[in-house]
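In the block that follows, a single chain appears as structure tokens, in the form predicted on its own.
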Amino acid sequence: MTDLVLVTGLSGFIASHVTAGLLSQGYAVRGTVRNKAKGGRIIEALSNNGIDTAQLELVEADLGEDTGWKAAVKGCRFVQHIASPFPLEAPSSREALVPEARAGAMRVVEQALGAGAERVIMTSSMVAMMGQAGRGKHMRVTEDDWSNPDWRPLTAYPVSKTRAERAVWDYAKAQNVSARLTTICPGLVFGPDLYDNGGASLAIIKGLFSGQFPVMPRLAYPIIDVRDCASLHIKAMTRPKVGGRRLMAASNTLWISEVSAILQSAYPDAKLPAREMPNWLVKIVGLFDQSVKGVLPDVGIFHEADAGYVSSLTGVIPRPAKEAVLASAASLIENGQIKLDS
């Protein structure tokens, strides 16, 4: 009997990816959308890049409600829980997404336990590692690093994913169920668009080319090809020394600055930035600009992901950053979103 795996969010950018890899290794995929008629294109999208659909079936489910997510999990031997609300616009209160994030995810994980699910893949972030006081220039993540909600310079995303993980582990551990539970932290997830649904780091490639940052702020986080992310969540599901882990997703650290160099070089025709501003202007910035203010305790500080046991663990070795960077340009320009001038 083929086993079924529940992808909530499938519509998502790491959720398509994940739910390409796990048919294309013969697994039955069940994916939670809010809307069935508007996640049908995801399944068309999956299908125009050659991914056979016929075990892949959607069904409505909302993180902020109860109904549905019964039924969602019956009878799925895994549970990828990928979902979780990511604003266009940062709100102003920090508190704003907690609510819906760590219900929502308190709601997949309990029934999926509590249906009897061999494993629980819940999608992170290192937002929810690297937020802390006293990081210094140089931080060093670790998988036991965790970010500080309480404190005043973080920002809603970053508050929801620690509030929403710490609750699922508290769960889990008072349950006594913690080797049934992985949670996946990605960095910047770049890489290719292939199904024209590229989360909030494509953004920062967009940008790059269309101008939106004439001059940029001098961050640095570690990068992970979406590619190499959904491998990391599949290869989760069953290798033995994984359950009770925080699994990293990142490959090397890079400067924006950085990753802008590598998309002159590669499009030398194009117009990027090459100039960083200065610290103290991205700070007067932030007061007025709520997404420079979403980045300002990252600010000069240099992240780099101590993610060599996730590879042992695992077997996934993720490529180096500057591919993912040149596979999300690539496939942004093929599908139209980045215009080069001609």
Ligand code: NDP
The other form holds:
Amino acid sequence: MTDLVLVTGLSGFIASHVTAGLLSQGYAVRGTVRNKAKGGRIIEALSNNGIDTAQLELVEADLGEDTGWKAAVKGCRFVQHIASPFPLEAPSSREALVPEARAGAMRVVEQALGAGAERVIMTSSMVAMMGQAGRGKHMRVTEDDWSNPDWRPLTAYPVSKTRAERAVWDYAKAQNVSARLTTICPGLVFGPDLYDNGGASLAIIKGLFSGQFPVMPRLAYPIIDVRDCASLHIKAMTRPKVGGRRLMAASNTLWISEVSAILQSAYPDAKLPAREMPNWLVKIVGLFDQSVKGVLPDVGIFHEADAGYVSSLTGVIPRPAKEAVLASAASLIENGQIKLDS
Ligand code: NDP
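Would you generate the structure of this protein in the form predicted together with this ligand, following the form predicted on its own above?
Below is the entire complex, every chain and molecule, led by the chain shown above.
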């Protein structure tokens, strides 16, 4: 019988690639959506990308409610819990996203492990690792790093990701089932967009082209191509020795100004930003602008992922960040989300 995998948040940027990979590798997929009409659009987008969707079924479930999760996990050999609130602009209350992210993760993980899923893969983030005071100007992030959700400069999104990941590990340890749980902690995810979902990370590429950021904050994060991030999610289901581990999904690091320069070289007629905003000015803007406030703790710091162990454990060797950046722009231009003046 075909192995069934539950993918939560089917409509998302990462989940759509995980689903495409699973279906291509012969798995059956049950995908959760909050609204079946949106689910229909993702099925159409996958088909348009040459994926056979005969083995894909949709179920409705919301992380904020109990309804639907017990039925969703039933019969699934593996669970990919990818959904989480990821708003373009974070709410001002630091704890606002925690109920959906943490209680939602607990709903999925408890139900899945209780129903006998062999392994649960949960998408966390490197924001659940980097948010600590005293990082200096260069932080080499390791699997043992944890953000401190009580550190005041952290805003709603990293607080929610940290509290959610902590909660599922605490639960798995208390139940003595850590070996059936793996978390994936991606850096900044770029790459081709299978489905126009308005995701937060591709909004950065769109914003650079649209002139939304005439000057850029000085930020540097490890980047991962979404195709490699998806491969890692899938390998984590069956590779030995990844149970109980936090796998960073990360290639090399680029400053946002380097991302812009790569795009400018590829698209010389586009008007991309070339200048960085002084750090003191970013701090002032962050007092008024919630999206800038979210990155304030990271300004001026070069974050690098110490992720060699992930390739050893999974066999996935992520492509260079530059390829992910260029692939994002190419697909956003092709599907009309970025318009170049002719
Ligand atoms: P998207 O915004 O594209 O996808 C988020 C998904 O979560 C959507 O399918 C959304 O459904 C679903 N979702 C949000 N809230 C709920 C809810 N209350 N109940 C059910 N589903 C919900 O994000 P990405 O694909 O980029 O991110 C996926 C995961 O990866 C997230 O956990 C994110 O934190 C993590 N991540 C992403 C990174 C990136 O750079 N993209 C970096 C590091 C981690 P709907 O369509 O209905 O809104």
